[in-house]
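Take a look at this one chain, the form predicted on its own, written out in C-alpha cells.
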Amino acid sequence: MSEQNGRPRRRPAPRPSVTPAGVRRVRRRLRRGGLGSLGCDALNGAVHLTGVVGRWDDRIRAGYIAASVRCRGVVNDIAVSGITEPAMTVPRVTDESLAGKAYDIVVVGAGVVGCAIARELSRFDLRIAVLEKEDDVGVHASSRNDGMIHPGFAPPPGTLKAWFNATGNRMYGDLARELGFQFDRVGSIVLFRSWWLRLLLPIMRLRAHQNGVDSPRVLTRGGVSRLEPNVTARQHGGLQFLSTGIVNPFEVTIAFAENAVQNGVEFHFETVLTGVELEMSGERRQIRSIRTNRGVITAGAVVNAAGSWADAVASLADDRFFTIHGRRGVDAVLDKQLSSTQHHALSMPDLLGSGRTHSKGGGLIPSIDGNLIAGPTAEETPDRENYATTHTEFTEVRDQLSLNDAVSSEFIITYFAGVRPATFTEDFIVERSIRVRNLTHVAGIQSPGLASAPAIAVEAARLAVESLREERGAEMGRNETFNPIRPARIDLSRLPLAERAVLISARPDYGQPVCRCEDVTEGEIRDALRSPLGVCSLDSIKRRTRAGAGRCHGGFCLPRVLEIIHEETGLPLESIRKKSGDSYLVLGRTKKIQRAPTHV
C-alpha cells in the first residue's frame, strides 16, 4: 500500500504556562468533584496538586481536572493513603568503569525513542553515549507493544502526538530500507459499531485533514466483508486508512541501535543516572556532570527520554513540570495458523468517546512475524513497571477476538503486559527545558509513540544540537563518515529454498534447526550474539530471533541456545541470565562430569 501523500501543519507550539486565573478554576473544579480537601499552586509554569486521597482513582481523576485548564503540565505529589508507588528498578552493579568519561551529549533511556535519536544525533561529529539502566535496549515500553504504526487519525488535532504521528508515519518506508527491519502497510479498518455513525464522516474527514492524514476510504458493510471475509457480523462499515503499517517492535528498536553503534556511539547498559550537577550560566542553570552508578561523567548536552522514569530524571534536575503515571495494557497473541485468517488491522472504537477517555479502545492486529494480536486493555497502575496479568484482563482481551469470526480464545499461545508512560495532559513533551540550558525534556511518549518515534527523533537531536551551539558558540560539524544503512540480519524462515540452501553452503550453522517452533537456526542465534550492542541475555536473543516464542516457550531449544551463547561468549552456563538483574537460569552444575576411561 502506499504511502501517506497528505502534509500535516506546522508543528505546535509548546503549552503555556499556567496562569493564576487557571490555578484558581482548577481550584473551584477540585471542589466540585469532591476534592476540595487538595492542594493546587503553580510550579514551573505547571499545576502542583498535593494532599491525601484514600483510592488511587481518586489521584488520576485529580490530574485530570488539572490539566483541564491550559498549562504546561500537572505535578502530581498527591499520597494515596494505603499505596506506596514502587520505586524505580536499578542495577545492582557498582563500579568506576565511566568515571571521567566525557560526552558532548548523553541521552538518558535506550528505548525506541532513545535509540532513534542516538542516531539522529550520529549525523554530528560528536562524542555521544547513551545510558540505558537495563541490560538491553528496548526492554519495556518499546517492546512490550503490539507493533502498529498508527496512520495519525486517532490523536486530537493540533496536538504533538498528531503531529509527530502523521509525520513519522511518513518515515517508515524509507526507514525500513536503510535499516533493513521489516515494515508492511497493511492499512487498518475502523468499524462502525452503528450504521448511523455514517453521519459522522464529514467531521472523520475533516479530522484527518486537520492531522495531515490522507482522507480514509469509506466502506460499506459489503465492502468490509469483501476485504475480510472473516470479519464480524456486528460491523455496519467503516474506515480504511492505507498507511496503517506494522513492524516488529524490538526489530525497530534494535536496528535504531545498530546503526548508532556503526556510526560511533556508545551504548551503557545497566547504567542508571542517580543525580546531576547544576551550575549557572548566565541567568538559568546547565547540568555540569551526570552522577552514575558506575562513576561521574561529563555532558555538554542531556536529553531525557527515560520513558516511565522521564519525570524523575527532571526532578533530579530541578525541573519538574509534569508527572508520569503508568497506563498498563495486555495484549495476546494468537497462534500462526491464524494469518490467513485476517489481512487489515480491525477496531471498533467508542467514536462519540462516551467510553474510555485515553485508550483507543485496542483491536486484532496482524504482526509482522505472521501472528495475530488482540488489546490491549488499559488500567491506571501504581507500579510503573507492573507487567503482571490477571484474570480480568484476560476476559477484556478476549473480547477483541470477537472482530474476527475464525478467532477463538483456543488459539491464544501467550500474553503480555506493557505500560505506556502516561502524562496528565495526555501529549507528548518535546521541548528545552526552560529552567535548564542543556537539558531537553522528551517525556510522555505513550501510544502512537512507536509511530512518531522517527519524527520526534529528528526534532529532539535538533533541540540537543541546538543547546550544544548557544553553549559553545560555534556550529556542529557533520559526521563525513555517517552511513544510514543497517544490514538486515539474515532471516532464513522468510527467504526460499534455494536462498537457504545457498546461504548454508557457505554456512553449515544456518543449516542447524535450533527453534523448531519459530524455525531459528543456530546461525541466526550466533549472528545475534555478534551484535555490535554486544547482549547476551537469553531474553535478548529471543527477541531479535524469536527463539523461544512459539508455543512451547522455550522447553525444547533453551538447553541448547544456553550452550551457544556460552560458546560465542565464554560465559559460564551458571552466568547467564534470562534478562537483567538475579534472573539466572543455571544454579549450578548437579555433578562433575566423568569420563569413561579411554582403552588401547
Given for the second form:
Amino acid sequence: MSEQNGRPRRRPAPRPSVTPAGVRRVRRRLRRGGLGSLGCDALNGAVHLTGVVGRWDDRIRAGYIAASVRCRGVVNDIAVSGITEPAMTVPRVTDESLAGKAYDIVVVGAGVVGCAIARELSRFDLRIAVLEKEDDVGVHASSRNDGMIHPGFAPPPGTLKAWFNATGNRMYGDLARELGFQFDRVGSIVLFRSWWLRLLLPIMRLRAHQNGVDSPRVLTRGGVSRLEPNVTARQHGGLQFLSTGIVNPFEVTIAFAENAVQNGVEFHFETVLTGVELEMSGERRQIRSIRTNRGVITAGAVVNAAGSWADAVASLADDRFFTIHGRRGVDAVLDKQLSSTQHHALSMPDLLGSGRTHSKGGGLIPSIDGNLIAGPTAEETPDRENYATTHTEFTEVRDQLSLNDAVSSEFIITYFAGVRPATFTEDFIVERSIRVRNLTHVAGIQSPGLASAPAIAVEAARLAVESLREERGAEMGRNETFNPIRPARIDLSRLPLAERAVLISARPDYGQPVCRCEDVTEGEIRDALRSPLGVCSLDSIKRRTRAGAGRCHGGFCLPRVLEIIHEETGLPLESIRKKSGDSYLVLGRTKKIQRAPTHV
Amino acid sequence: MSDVCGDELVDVVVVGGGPAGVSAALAVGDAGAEVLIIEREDRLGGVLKQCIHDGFGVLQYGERLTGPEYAHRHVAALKCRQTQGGQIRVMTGAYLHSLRRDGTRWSIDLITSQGIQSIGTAAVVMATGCRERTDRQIYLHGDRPAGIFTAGQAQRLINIDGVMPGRNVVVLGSGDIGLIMARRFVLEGARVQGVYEIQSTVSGLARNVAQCLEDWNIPLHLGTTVTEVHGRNRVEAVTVCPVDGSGLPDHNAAERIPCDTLILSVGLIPENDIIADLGLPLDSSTGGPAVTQDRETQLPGLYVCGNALTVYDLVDYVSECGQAAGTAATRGATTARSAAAPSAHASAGPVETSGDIGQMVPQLLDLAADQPPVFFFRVKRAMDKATLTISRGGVQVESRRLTYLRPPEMIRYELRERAWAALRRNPGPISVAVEAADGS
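Structure of the form predicted in complex with its partner chain, given the form predicted on its own:
Now the full complex is given, and it begins with the chain already shown.
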C-alpha cells in the first residue's frame, strides 16, 4: 500500500480564550440541560465548572456543554456525590538519587508522545531527562490500544487532531526504517451499513481533502468481498484508505525511547513529579526546579506529556486550563490461526451517529504480530488507571467479531482494557503555557494519538526549544553526534532458517526456545534485559519479546523467564516483579532447610 | 535411498520426551528400529518431573510411584536399551520448528543451540502433551495483578524452583492438578481458602478429593465460581459467586475473599498446533486428531499419542498409548522402507459414539489389524450401572455391564477376540454406545 501524498493543510492555531459571553452561554446551556445549580466561570482562558452532581455521567455531560463554546479548555471541578476519583498511583520508592541534577529540558511522562518528544529533542545539544512514574515506557494508554495508524479521515476538519494525524501518518514509513520497528500499511475499509450511505460520498471526499488525506477508493459490495472474502454480508460497500497502517504500539514507544537514549537522553523510571518551584522571569512566571520522589531537579524547560495525569501536572504548575477524563476501552486479541482470514482494518461505524459519541466505534483489525484485534469499547470512567475488564464490555467487544465471518469468540486468547486521556474539547492540546514561560503542554492525546505522535513530537520539541531560546537569547546547538538509526531488535521468528542458523552459531542462546507459542528464544530475552532502558519486569520482557503473549499465556515459559531475569540482573526470584509497584510474582522460598550449626 | 529431505534419516522421530514419547521410543527400540526423541527441555520426563506426589504407575508397575520415580524408570529403561545396542537417540534442548510431508517421507526442521538441523523420517510420533487453560480462556474478569497462576505453573515454581507463588490461596477449578496443588500449598505452610468449582461435580478424580482436600480440611465449593479478581499490583481478593443451573453467577450472593494468589485448574488442552497447521482437523471432544487404534492420523506416517491425543487421567494409560503408537510407527516405517505399503487408513472405518460417551479414542478402526482394539472413553454423566454395546451395521457384537462410571475417569475397554472377529466380518457402520441401566 502507499504512503499518503495528499498535501496537509496549515496547522490550526491553538484554541482561543473563552469570552464573558461564552461563559454566559455555558451557564444558559447548563440550565437548559438541568444542571443549572453548577457554577461556571472563566479560569486561565478556560471554562471552569464547580458544584456537585449525583452521577458521573452528569459531570461528563456538563464538561461537554462547557466545551460547546469557543474556549481554551474546560476545567471540570464538579464533584460527584458518592464517587471519589481515585488518585494517581505513585511509586513507593523515595530517595535522593536525582537530587541536584540539572537538565535543559525535562519531559514528564514516557508514553509514546513523551518518548517521541525526547527523541526529537535529542537532535539538539541539550541535557534531557524523561521522568516516568512506572517501571517502563508506554505502560498506560500507549501500550493499551490496537496499534492502528489511522489515515486522518475521522477527526473533524480544522482540528489539531486532524492535522497531527494526517501528518503523523505520513512520517511512519521513514520512522519505521530509522527506528527499526515493524510497520505495514495494510489499508482500512470503512464499511457502509446501508446502500444510501453512498449518497454521502461527496461529503466524505471533501472531508478527506480538508484533512489532507488521500481520497479513499470507493468500493462496491462485490469490491469489498473481493478484497476481503470473509467480510460480513451486512456490508453495502465501503471506503478503502490505502495509507492506514499497523504497528505494535509498545515496539514503537520503546524504539523512540531507545533511540533517545542512544542520543544522550536519560530516562528515570519510578520517578514522579511531586511539586514545581516557580519564580518570576520578567512579567511571567517560570519553572525553576521540580520536586520528585527522588530529589529536586532543576530544569530549563518542562514538557508536560503526562497522559492521563497531564491535568495534575498542569495543576502543580498552577496552570490549569483543561481537565482529563478517562474513557475506557476494551480490546480482544484473537489467535494467530486467523491471521490469513483478513487483510484490512475493518470497521462499520454508525456514520450518522458518530457526531453524538466521542469514539470512532471500533472494529476488527489485523495486528503486526499476526493476531486479529477486536475493539475498542468506549465508556467514561472516574478511575484513570482502572484496567480491569468487565463482562459487559467484553460482550460488546465480541460484537465486533461479526465483521469477519471466519472468526468467532472461541478464538479469543486474551483481552485488555485501556483508558484514553480525553479532554472535553476533544482535541489535542499542544501549546506553550500562557502563564508559565518555560512549560509546554502536550495533553489530551487520545486516539489517534499513536498515529499522531511523530508529528506532535516535532511540534512539542520546537515549542520547548523555543522557550529555552527565549530565556537564553541564543540558538540551541545541534547534537552533532545525533544518530537517527536504532538497530531493530533481533526477532528470530521472523527470520528464515538459514539466517537463524548464522545467528545461532554466534550466540547459541538464540537456539534455545523459551516461549514456544510465540517462538521466542533465550537469547532474545537476554537481549531485552540488556537493552538501553534497563528494564527487568516480566511485563517489560513480554512487551519486548512476546514471551508469554501467546495462547498458553506463559503457562510454560514463566518460570524460565524468571530464571533468566535472575541470571541477567542478579535479582533473587522474590524481587522480580510483573510490573510496577508491589507486583511481586513469588512471595518467598519454600520451607527453608535449617542447616545444623557447625561446631569447631 | 537418496537423502532428499534432510541432513539425516531416521526410521522414527518422536516429538516430546514425556511419558508418552519415551514409551513410544522404547517400543520402537524393542521392535529393532532406530528412533530419535526430540525434547524441548534439557531433561526427559515432561511434566512428571514436577509431579512429586505419588500414585503413578499403579497399573503398570503395581506400585504407587512419584512422578520423578516413574520418569526415572522410563529413562533407566531407555539407557539400558542404549547400552544394549539399541538405536535410541535423545536430543534435548531441541525445538521442532517445522514438520512437512515430502513425498512419502516426513521432513523436520529442528532448532537447537548447535544450529538448525533437518531430519527425514518415515514416521513421526507426536507426543507433545497438553497445556493448561488460562484465566482469559475462561473469561475471568477484573484486575490483572501478579498472583494468578495455573496449577501447573505453581507446581513447577514450588517443586522445582523452590519458591512460593503465594501464601493465601484460592483455587478455581477442581481438576486433579488443582486438588494436588491445594494440598501442596498447605504442606508448604500456605493457607488455602478453598477450592471453587463452577460445575456441580468435581472434575478431578475421587481419590484426589479424599487425599488432597478432605484429609487437609480444605473446603470444596461446588456450583461456585470466581467472577472477579481484585488488586492492581498483586492479587488482594477475589469475588466468588454461586451459579445457577445454566452457569450464570448470582451476583446477589457474591462474596469477597481476601487472598494473595489465585490458582487455576480449569482444564487441559491437547497441544496440537503443529499438526493443526498441517490441516488435520481436531476432534472437538478430545482436542486431538482422529486416529486409528495404532494412533495413526489421517496423514500416513503421522502418529499422535498421550495427552496430545486426549487428556488421560492416569500416566499408565499415557504410556500404553505411547507404546501402541511406537510399535505401529515402527511397522509403518519399516514397511514403508521396503515397499510403498498402503496406510492403515485404507482399511479403516469411523467409529460412531452415542449415548453417554463424551469422548473416545480411537475414533477410527483399522479392520485389517489382527489384534483387538482397546477403547479409552469418558462418560458425560455419573452412572452407577450402565451397558456398553458395540455393534456394526445394526448387529450387536458386544454388550457389557459397567459399574460406577464417573466423568473424570477414563474407562479402558479391551475388545474381546470374538467380538473383534465379528466386528471385522460384518458390513456397515461401527458404533459404540453407553446407556445408563435401570434408573441409574
